[in-house]
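Have a look below at one chain only, the form predicted on its own, in structure tokens format.
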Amino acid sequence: MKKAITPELGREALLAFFKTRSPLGPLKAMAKHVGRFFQIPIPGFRPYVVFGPEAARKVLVTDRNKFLWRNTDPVTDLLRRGVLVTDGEEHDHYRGLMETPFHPSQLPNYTQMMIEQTDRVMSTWQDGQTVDMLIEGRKIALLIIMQTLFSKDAWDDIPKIWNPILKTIQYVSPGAWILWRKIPRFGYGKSLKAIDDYLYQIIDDRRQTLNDGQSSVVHRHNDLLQHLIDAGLDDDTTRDQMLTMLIAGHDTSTALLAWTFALLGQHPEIHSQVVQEIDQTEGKYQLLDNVIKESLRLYPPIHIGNRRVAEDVEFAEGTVPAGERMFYSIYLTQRDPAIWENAEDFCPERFSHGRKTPPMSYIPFGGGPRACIGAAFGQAEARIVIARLLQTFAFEPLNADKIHPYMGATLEPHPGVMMKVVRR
């Protein structure tokens, strides 16, 4: 049975917000006292929140058809008919077009490119320089996703698209629009148009290449853009899928890279062990893999799922009525002390001998038929990029004790991950 949120708990949640500087604090406070099913008690904003393996299985697998991904929010405004914000057969059609470039069999084809893009970014660093791994990780992730999906070398374009991309991410990040959907959104139009113009130009260039009889060159890439064009999608729908994958594909990788360096900076012994492993083995980086998994457990980039409820849904603790907004929390699930020993601690070794936790208790990439299409790609990318960075430079943390999670489009470390870098 659903427990009530008392005034005392409301005050505790408010204190947790000021202490953590994040809505994650109040969510953890409510979860601790109320359990895995509760309703946020804010006037005008009362979504249901669920977490835990049973809730995740219901939302992602058994009752998934009772939930809609398409919401009335800025994410839908931005992505239009993108695969992330469509349902039913339309979603299945778009996803089918996207699976080939992300298939695990394709990953070896990307390894050298990922190393080269990482090297390009590192080539701009000077010995003893302070870098922000949130920013540098974003550069690497942008270069990799643009090359992978669109066969586009974006190195010279980064100065032009950098701020528009950041503004685009800010546009879909949590803000006052959650409470007041029609709040004016000034200051975004120019940036959103710049990204649209950039993507439409890539589409136009590819179509022109095909018209000029160079299709054999294009088809060798076997990239996402070519699959969309070959399927007969018009420019607008192609843009929607491109923007969806550009934002989702690089922002999540950015967060994973940054959090991994933040956690290594906070745990120097593990940092040293990872460097030693990379120096002494040929690609079999078991500890690094465990560090990445633990980073994803503590700070999953997509930390919460946002759904509209199409039909009444029964959970063990209560019912979410049709028409309501509901969040399922990956963050709370993966930090649930009833499931995870020392749930708040950074313990990569917990993954050394296989996870002894219930199914659907570790879901950084979601689950079920709509699990993240780039899950294998993202983990391989993190492994290759982090190993290359640690092979080339030594990293000294400068603000490890000041980093806290920020709920943007993804869960990011703020105010950044400052590192002094010295070439090895």
Second form
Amino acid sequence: MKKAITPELGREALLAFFKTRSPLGPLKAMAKHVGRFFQIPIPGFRPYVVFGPEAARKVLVTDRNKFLWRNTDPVTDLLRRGVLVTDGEEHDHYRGLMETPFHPSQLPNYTQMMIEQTDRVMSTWQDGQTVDMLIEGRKIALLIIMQTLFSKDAWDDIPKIWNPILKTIQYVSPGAWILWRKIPRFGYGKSLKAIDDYLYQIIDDRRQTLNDGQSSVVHRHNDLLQHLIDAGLDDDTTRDQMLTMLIAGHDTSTALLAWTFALLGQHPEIHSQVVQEIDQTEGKYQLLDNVIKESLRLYPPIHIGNRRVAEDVEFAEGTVPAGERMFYSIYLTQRDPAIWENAEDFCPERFSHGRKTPPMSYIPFGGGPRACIGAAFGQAEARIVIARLLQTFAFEPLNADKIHPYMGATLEPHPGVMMKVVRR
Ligand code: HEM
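Instead of the form predicted on its own shown above, give the structure for the form predicted in complex with protoporphyrin IX containing FE, please.
Complete assembly follows, chain above in first position.
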């Protein structure tokens, strides 16, 4: 049975909001007092929240056909027919077209590009300078996505696309539109158009190269963009998949890179052990991998899966009726004290002895047939980029104790991850 939400809980939730400066505080308070199934008690916004391995299995595997990914929100407005916001056969079609470039066998092709883009961003750093790893991480992640998936060297375009990208991310971040869906959204049009123009130009250029190449032998790209074009997608649908990949594939990596540096800054001993491992080992980094896993557990960049309920769904604790909005909380699942020992502590060690928690309790990339298509890519990218950064510079944390999670489009470390960088 669903437990009642008392005025005391309301007060505690509000206090938690001010203490943690984020809605994560109230969510945790609700989870603690009400359990793994509750409704957010905000007038005008009452989505259901579920978490834990049983709920995750239902949402991601057994009952997944009762849910829709396509929602009535700015994400769907922006991504239009992108793979992330379509359902059924249409989704499966796009997803099928994109599996090949993300297959683990393709990852070695990207390694060199990931290293080169990291080096380029580092080449702008002065010895002893203070950098914000939230910003530098975003530059690296953006360059990598553009290069690996669209064979586009975006280095010279960064000044032009930087602000439009940030605006686009802000457009899909939680805001007043949650309470008032049709609230006028001024100030985004120019930026959204700039990104569209940029992507349509890349599509145009590629089609042009293909036409030019019909009479002579030219180098054919074998990237994600080429897969979409070869499948006969029109320009609009191609743009929708590209924008989906650009946003889903770089904002998440940005958060992962920044959080990992934040955590290393907060745990100097582990920080130096990671540096030592990178200096002494070739390629296989056990501790770094565990640090990345633990970073994804404590601060999952996508902390919530957003669904529209198409058919009534019964959970152990109650039913979510058709038509409602529902979240499955990755954050609460991965910090559930009933599952995780010392759930709130940063402890990369916990991943070194094989799995000790039930399946579906560690879900930073979701799960089931619609799990993240970029999971292997994103983890390889984090490993390669972080190792390269730590090999080249020493990082001295400057604001480690002031960092707190902020719910934007992803869970971000705010107000940034300030580091003094000294060339090694
Ligand atoms: C690096 C960290 C990343 C994290 C933590 C992450 C997390 C996730 C999660 C949790 C989902 C499932 C959401 C749900 O169930 O509603 C998802 C889906 C998705 N991710 Fe990622 N992601 C990451 C990187 C990437 C990358 C690098 C790409 C592409 C280049 C990508 C593209 C996608 C796409 C297209 C989907 C939708 C898949 C579908 O619906 O079939 N992600 N991601």
